[in-house]
Amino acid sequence: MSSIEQRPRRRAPWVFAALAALLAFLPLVAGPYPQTIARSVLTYMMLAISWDMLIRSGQLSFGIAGFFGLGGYAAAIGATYLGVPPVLTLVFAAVVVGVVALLIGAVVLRLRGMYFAIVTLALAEIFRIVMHNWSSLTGGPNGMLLPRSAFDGNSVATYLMMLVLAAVVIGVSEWFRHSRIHFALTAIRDNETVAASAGVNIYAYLLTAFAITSGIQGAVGASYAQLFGFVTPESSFNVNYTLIPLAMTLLGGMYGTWGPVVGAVLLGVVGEYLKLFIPYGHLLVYGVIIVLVILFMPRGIVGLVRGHLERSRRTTTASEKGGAA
């Protein structure tokens, strides 16, 4: 490997460390409104990353809002009936939703393509209807108030909580990308028959990815419940928690950690800006962006930049070899 190829890899950890430090100090220089925007961006970023982790296997899921809402309710029920401390409800929700996904996945992961996508979309609606009608446990259409929110609603502390959770999600995604799971999921996405003939346990890997990504979405839903102190069927299972992360991932680029991160930051900030001028019209802008990206930039922003860097690197390497000759 040439020094030109090694340089970006050596520089990357320092860039990410500097970015994390900058984000950690944001509350010291920004007011409540920028912190609110940052928490919203982090929420959608984590959902986008979790969706991308599953799509790496080729399985298209529309159930993000379902597991997100289920995580919010798991946090509220755990805090209200079991006395789980506010911050620990994030872990509690991740485990509960992960187990639910494991049980459901044991059945639905026999499906592929649009059949699987439609089932996950139906699951989200089923979860919403159950929470809406199980009044004795969930409060019905009025929802539930948490006994106490994390850090008593302190904006700086809750922002740092979201930042730490986002760092954990990014870490899990990167572990996925550098583990055997990544190679197995990529093989399944490319050609399931060939992967099976090579000894890849397709069902086990898909079930593992589905449970982990659903657990992440449940933890993010629990963090939403802690930020606002309540959950309702309409707010917790809102379809935006499915559509917006998908748009962010498509914009940034799929099959990697940093595509969803870039897409979430860009689309999240632009979306908040557009809300000031065209309330609810920003959703139309998201739709236009999705269409344009699919037509003209299918690899997303990160894929486009990587392609340009690879071409530049090959040109530089060829020039070096030509000069040496």
Partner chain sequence: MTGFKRLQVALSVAAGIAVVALFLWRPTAVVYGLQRAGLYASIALPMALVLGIVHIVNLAHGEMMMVAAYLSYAAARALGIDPLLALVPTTIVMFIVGIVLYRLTISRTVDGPELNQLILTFGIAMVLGQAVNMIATSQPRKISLDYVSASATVGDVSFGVYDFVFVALAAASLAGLYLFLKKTRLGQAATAVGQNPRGARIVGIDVQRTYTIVFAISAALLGIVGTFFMTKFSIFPTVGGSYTMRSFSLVAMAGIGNLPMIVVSSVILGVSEAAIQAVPHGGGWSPLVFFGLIILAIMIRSFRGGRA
Second form
Amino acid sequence: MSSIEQRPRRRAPWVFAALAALLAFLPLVAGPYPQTIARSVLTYMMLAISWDMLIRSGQLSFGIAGFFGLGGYAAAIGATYLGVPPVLTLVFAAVVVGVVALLIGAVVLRLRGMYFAIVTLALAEIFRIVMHNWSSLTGGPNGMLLPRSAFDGNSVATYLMMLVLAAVVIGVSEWFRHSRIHFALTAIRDNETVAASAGVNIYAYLLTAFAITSGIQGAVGASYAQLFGFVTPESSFNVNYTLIPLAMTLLGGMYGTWGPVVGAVLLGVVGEYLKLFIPYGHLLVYGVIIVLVILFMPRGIVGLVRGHLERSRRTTTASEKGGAA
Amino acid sequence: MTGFKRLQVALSVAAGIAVVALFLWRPTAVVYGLQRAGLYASIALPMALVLGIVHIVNLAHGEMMMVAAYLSYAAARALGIDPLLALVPTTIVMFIVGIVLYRLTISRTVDGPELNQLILTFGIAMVLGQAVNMIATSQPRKISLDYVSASATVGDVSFGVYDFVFVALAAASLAGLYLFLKKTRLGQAATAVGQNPRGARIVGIDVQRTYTIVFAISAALLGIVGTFFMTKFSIFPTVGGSYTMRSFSLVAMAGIGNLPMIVVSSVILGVSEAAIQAVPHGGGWSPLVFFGLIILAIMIRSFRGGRA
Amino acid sequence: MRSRTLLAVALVLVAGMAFANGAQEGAAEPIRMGGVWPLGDITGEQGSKSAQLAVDELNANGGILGRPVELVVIDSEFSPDKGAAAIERLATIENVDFFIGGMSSGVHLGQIPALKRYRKITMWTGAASHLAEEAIGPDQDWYFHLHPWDYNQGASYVEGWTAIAERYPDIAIDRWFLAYEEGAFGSASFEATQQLFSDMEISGESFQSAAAGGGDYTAVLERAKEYDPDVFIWAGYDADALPIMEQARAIDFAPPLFVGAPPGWPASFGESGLAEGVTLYGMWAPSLNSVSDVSAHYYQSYVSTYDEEPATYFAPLGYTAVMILAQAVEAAGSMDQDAIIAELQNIEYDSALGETISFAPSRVISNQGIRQQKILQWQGGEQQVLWPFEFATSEPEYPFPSWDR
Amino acid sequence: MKGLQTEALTIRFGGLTAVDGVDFSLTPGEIVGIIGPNGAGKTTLINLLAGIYAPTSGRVVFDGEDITAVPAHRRAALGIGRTFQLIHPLEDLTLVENVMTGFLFAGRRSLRAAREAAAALCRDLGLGGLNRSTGELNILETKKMEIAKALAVEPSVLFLDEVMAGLNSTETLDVIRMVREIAAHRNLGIGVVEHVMGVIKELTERVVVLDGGRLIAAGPYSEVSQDPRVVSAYLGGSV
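Complement to the form predicted on its own: the form predicted together with its partner chain:
So here's everything in the complex, that chain up top.
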């Protein structure tokens, strides 16, 4: 029985990797416009993956936009006042935001569910308000320009930069999936008391996951600042950076790397194409699509595919066992 | 549990003292703070009801209020009547909208992962906002009404009194919901469902029907709030969004399922905001006070009450 | 099963990209303009519709250089990345010859790197922030900015008010109070005013605009009332307009000059009795029809085509952007970019906004168009122009009437 | 001193004293019954010993060291294992992965080593179909998985909280045999909470009786069951 279920699993990653590589390199030959779209898709994809990595522990964050915006500001401030070179601002922002998240997480990770969610949302607002009011450092409501952007804005080079960053994020997410972290986070999500009784240090794992995912969000925010060369409180902390990755993850499917990936590609590309056909009112159709997918694919697209696989597997095993249960 | 009660009492007393102190320093700040608290509470109460009983974070909450506001606006415009006369038809229409929305969409997500309801209501919010945008454009609308500028003068200080309708509305909503939940069979059933849906099902309560009605009541309340809202504020397709977040924050601050605490939290936030705005150049920091207080309240509760 | 689904997804995507590339064929003949606006917003909606109106007019008269004109409009969705993607698409897939459009500075900042890559002639109708000007930088001869920068606007107010105070000695403008929304728009106005009116008494206070979830102005209004200014200005959005008046009335605050400086006004503001005597800044109002034939012509065709009034000055700006380009190309006699730029730099275009537009360097960029906002006043439900005097359609109503009118 | 001892262990929830001055001990190799009417504080006591709750007062000593302030996950690593009265499988993990968690975290083993150890342990307990989801297990398998999870922390003391509940008589005998084997082969101290007195009688050398959070009797089952306080506690509970 176990050989039946093992075989497709072995083959799938190869097919997937080949397809992913194909898709990833397609924009390189397709020209600047697809590259722009792909950069935007990768941006949301990384945010979606990082959000998913934390929800694997059961902790619902509404603070993506906060760490994203903070990362953008860290990059801009680092580049302006400390002379951090463009590409290194990504690392700089990841570290700064990761440390901020570590300090905040140490206090707020005792919260659960709705309360944790609302505190992350409130924190995102507080980051925005501080950046907004701290005019001497951040340029206040007007925001600030970056002194120099990565690769001078070269379309291919910046796309490759985003691709590398996305590969790193996917790598970290897969590491989460295939290491002891996976067992720790899943156990915490399913039942904290059981997890603790199995020796899982809940606080340490939550703190690690929170700091790493926030750091990723910070790096993505920095990459965004590099792509467009500026940060402002209103655009950098836009609540869409929280809501859209969330929607993408749920559409693609939670608790894995590939759900967010599929969701981001689908919503990103669909959103861009829709507006070419329906210039006035495409967002209405976008909303309708979200509603319909949630209604008819409650476990997301990857979940739907998995469900099919599992059902077919179950029917095979059931016929083999001859209804032993 | 008692720690939590004590905290509630302490918070209420602290709020009271702060209000008195502020009144002595700047009386109008208290007036405006209370008025603002009334607005916050009257919008947050329907969300608290849905969150406490149906256990849904309705991200379309503000958009539903926005739709209600546009309904009343359209009625007032088309019929040339005072928008407040549209209160009853709007409320009825919103009740029906609530039933339809619940039956058609939310009820179908009950079996899926919990977060799906969140994204579903996010999608609904988007659809409502965009639909109104297409029909009415993004241009703000506001009917000029004389009574909105009604003012009172005490000594040499003039201040607006119309906003006390929100205080009255919040009080009426709270009282109405309290009576509904404690004194009516349906309300008691709803409370039971809210505390333990499985248990309620076992004792023969139609859970889906209860959810539908609770959601519809919340929508109807938003019909009332939306109508009053549009008399005072400009309306535009995105006007509701910030009130969704604000209501959600208030509900979390009050503790899920705790309706009276919503009012206390609203007073704390409303008066604090008015207080900081009364300080010259304090306005820019007033959202910081709002979110800071919410985090503070949630953290204090978590340390006092432990994890729920 | 799973890989087949994935394959299908991949195929759809590949097909989609191929389709996108295919669209560029056969685009050589017409002259193509690419426009980017926030279409969900009234400014972008009416701006893009007005640009289309201009294109239709050009085509009805035989196009430009005998070639038909096409306008491709893409929604910026008020987002920098969507706005930038729109530029990329217009440049590479739609192969447009010109970029037009624009509203918010934040979106424009995101588009500037892409614009600078393609260096096509750009006629921008929005983005007032000086940060956008810095991002464009000097020596970009292809970039034409129609909308005044924030500091241009500030300077024009100084000029306008000084001129008004000179002509009407009753009008006092020594003590100012500025209520500004706390976002980039309002704060920039406040900072600019503080610098420019440095020899006058100025105080100010920020408020949260209704557009950003606020809507309670009583604290600011109370402070303004205590300050007792000659001129009270609020810099917010259209959603703030009527509630500010109502709340000012509730606390009985009626300064001699009550000025509103939103980018647009709400529907039917003029119908309110509270509007009477409110002064405002703007670039265009239907009352200009009486002093400008271009304005009258534009207004009538807009109303007859779309069955609504232009409600914002971004609407005539969209029309203007297309028409200026058309005039320059005709004058250049070819689509040679250098020739067109040379023509644009010497152009004198009589616009629907009243003024004759020509381009000259501003602080940083080479080609700045309009440098003035006008001072107008709500009178009898309509916006009348007070200043510049050459476009004046009415005399100022002064002082602002008291609330027990 | 080996094993687990408590001194005057007490916890209050608001006004309710759920465990009240309990002195309890469990040494490796013995099986102790923990009995008492519903609400007597049995599960609360286990939660205190496992570190899920922090006591209001009193001490917990393990292998001679005061572990009162040691958190739950470290107690698991020290060697305190327990099952749950209400069964909580980690439903997003398979059977073998459920069992792995203890080896992984309390035992600090590598993924591969943990998986091998978990598979071996399951085999020992007669559990097959290791990659099944927990939803596919029958009740006996579920109970065995719970015991396997508790054993995976490689405990020296183990608490079984009503593991027999819901099993039929054959299955109960199966589990009793299993518990005996575990005690014999692994030299564990086992604390058994059970409502079925037959099981207690069968399994344990001595029992402690809780009522209203207090320890009211201790000794061999045959003696304790005759104790009038115990009898009245049970009768009082049912009247």
